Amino acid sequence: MYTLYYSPGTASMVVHLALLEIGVPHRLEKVDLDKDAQHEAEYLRLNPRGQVPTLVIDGKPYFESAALLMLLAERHPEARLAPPAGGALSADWYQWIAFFTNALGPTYRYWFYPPDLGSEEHPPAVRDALRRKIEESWSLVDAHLAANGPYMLGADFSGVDLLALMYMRWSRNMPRPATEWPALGRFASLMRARPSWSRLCDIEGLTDWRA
């Protein structure tokens, strides 16, 4: 049995969507981030960086979202979230879940969490910067889509679309949203009419975005 600790919508929602791809038992610790649960000494046992996701895997806590992709697939190969060891599409697999969470994920931190940075709000020119930054790179993704889609991977579905998938979802509300982009808007509409992401909704109460 695994347990997540979550909080709907944050970097949980990738690991929630392959434990429901995986189709393993598991059961939900949510995470009130609004009461600032993340910080209490209870979680912070569990998960030192007083962030989401945890997953307690044989009464052991782990963090960091894309490892616990990488750990879920591995462990449950019969789901084909990653490709086979060695094979000809593991060195993509491995390329694009580093992209996502070095090209998009910190950009995104520093976009949404100003004091990161230290101010309460952007400067102009910080955000324009963080703004180009993150449309570069769906810039990119957008390219290799058009190129080498449907999925990330090609012609089939693996761990990383989901990955793509919480990252596009992430960007609904900022100046130019990702599935503003051709390839990017069709890869959405994809994924969005798989049920792990119907029933990711409904568990998580997220109603904008869901289709």
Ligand SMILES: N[C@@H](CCC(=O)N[C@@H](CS)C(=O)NCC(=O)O)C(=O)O
Contents of the next structure:
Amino acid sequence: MYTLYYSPGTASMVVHLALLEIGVPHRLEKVDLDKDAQHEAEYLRLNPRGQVPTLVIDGKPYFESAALLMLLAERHPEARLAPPAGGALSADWYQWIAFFTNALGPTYRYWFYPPDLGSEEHPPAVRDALRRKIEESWSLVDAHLAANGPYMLGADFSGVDLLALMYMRWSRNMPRPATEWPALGRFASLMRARPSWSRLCDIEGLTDWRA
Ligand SMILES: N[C@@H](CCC(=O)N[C@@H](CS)C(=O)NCC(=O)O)C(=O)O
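Show the form predicted together with the named molecule, please, the one above being the form predicted alone.
Then the entire complex follows, led off by the chain already shown.
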């Protein structure tokens, strides 16, 4: 049995989407970030980083959204979230998951959490540098999708697309939202037409960037 500790619209989204795509029973526990519930002793016992998501699998808690996505893909091969191990698309699967979680993820984290870099608000030069780095990532992904899409791994949907969609949503209030790149815009429309997306928006109560 799975229990997902989540907060609407955050890094837990990709795990929630994966559970919905798989169609496996799971329990949801909302962590109220506004009330700093992620730093309460009870939650820190599950996730010493004080972040969401945490996925409890058969009583044992695990963190890091991309790792949880890969784990769910491995545990539920019938959902085809990952390409067959060792097959032609394996390298692409690992590459893009690592890219999103290593290159884009930490930059977003700094964008949204200035205190991680020691200030309440970023100085304009830092804000600008972070924005530029995020936009460079979107340019790279857009060029990849234009040449190899419509999905991140080519013709077929996979779990990497869920990760990409989550990060795309986070750009919606940025100076240049990811949907403004043409191939990314088409990709977002494809992904937001999936039943898992509308279901997630209903459950998490997300009203903006639905379609
Ligand atoms: N690398 C982590 C990042 C998790 C993360 O930064 N979660 C944010 C929400 S998007 C969080 O829990 N923020 C609350 C806090 O840091 O106090 C992952 O992908 O799981």
